[in-house]
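First, one chain by itself: the form predicted on its own, in structure tokens.
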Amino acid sequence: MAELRIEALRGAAIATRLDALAALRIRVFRDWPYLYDGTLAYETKYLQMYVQCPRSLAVLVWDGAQCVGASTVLPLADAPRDMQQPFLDAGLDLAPIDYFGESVLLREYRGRGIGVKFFELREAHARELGLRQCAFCAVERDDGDARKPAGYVGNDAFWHKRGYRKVPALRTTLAWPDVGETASSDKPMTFWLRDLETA
């Protein structure tokens, strides 16, 4: 971590790093399990939700002039409806929940504690806003999918270690085109939660 620089941006200031953030998301999410065939136009539009939210936070990691990692968060009450809907359907209050958008990190920078730092900073963001719970969702892929790399190890153990629990009852779908496809298709997403009050 010593040679890396962490930059934290809030709300409208995130607009100054949109290109770097979009390019990194496209590159990292192209790999399993997301297999996302992204475009700069879509990414720029998607990321506006952070730019337009005064309570959002984007954490970027730089190695010199290269953005090698990024993580985003905003209150669930300010997130898109498809993120909110599973909580609304379950009769849960959105107000005390912080929504973790994504954490993306180039493969060669993994294993250095950056992922832990992303969680620490986003949880600190939640506490700063007086929020009591953190949530994120992860894509569900078939274990037998032929595209799954041999020896792939997911993040479930890491998330459990951070105090998060998978909540199968809280599910949504997001649509994007898989690599090699021309049309978007729905992907099931399951939420993970952590109660900060008991953490």
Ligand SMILES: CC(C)(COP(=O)(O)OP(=O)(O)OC[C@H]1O[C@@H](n2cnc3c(N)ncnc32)[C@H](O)[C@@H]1OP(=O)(O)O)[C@@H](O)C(=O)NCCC(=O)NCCS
The other form holds:
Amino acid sequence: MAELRIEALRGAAIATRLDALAALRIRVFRDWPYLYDGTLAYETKYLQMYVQCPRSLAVLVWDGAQCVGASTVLPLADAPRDMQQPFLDAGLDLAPIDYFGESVLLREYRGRGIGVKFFELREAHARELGLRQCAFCAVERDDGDARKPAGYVGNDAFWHKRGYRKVPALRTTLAWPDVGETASSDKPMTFWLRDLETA
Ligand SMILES: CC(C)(COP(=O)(O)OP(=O)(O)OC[C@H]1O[C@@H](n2cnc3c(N)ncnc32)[C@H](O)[C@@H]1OP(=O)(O)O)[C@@H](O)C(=O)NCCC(=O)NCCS
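One more: the block was the form predicted on its own; return the form predicted in complex with the ligand.
Starting with the chain above, the whole complex follows.
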């Protein structure tokens, strides 16, 4: 396999890669536990939050002309209200928190450290902006769900190892249509947090 190339884009420059980002999200999130039946129309609207935020960062991984991975981040203070709401409800200050969007990588490129790199680059983004905490949210699925593939290993151990802790009190819901559904349904999402060390 040829060497992979990492591209880092900020704010408005992310608009040049919206199609690649959207296609990747739709493909990777179609799998368990997301089961997201995505559309380009929804994606284009959703991804505007990164384009319109001058402090956002999107990291794309390229294998030649193919975008095979991506990861995004923006300050929580610049994120949509529904992402902020659980923090506001808990009386937390949004200002020091960097909000991690998605990390998506095609299956054949997994297991060689790119996921760890995504965390390192987004944590560096937080430090550059003088932010002190990183947060992301993850979907909660029923363990007994028949759609869960046999042998599926989730990301929890990986996230713990990166220093993140699940904060059950910080919860929200996001709506999307599962594969096979005709309408969106609410999915419970729980936030994970990490305090960055201060120098
Ligand atoms: C999450 C994701 C980006 C991780 O990417 P990755 O490049 O495979 O991750 P890495 O190679 O950096 O490995 C991360 C950890 O998982 C472990 N791991 C990776 N592949 C593994 C495998 N097949 N079996 C067991 N462990 C594995 C690695 O050993 C590493 O653990 P370590 O920190 O103890 O070394 C990728 O799996 C993915 O796109 N998943 C689907 C989408 C998703 O769940 N995104 C996260 C929420 S938005």
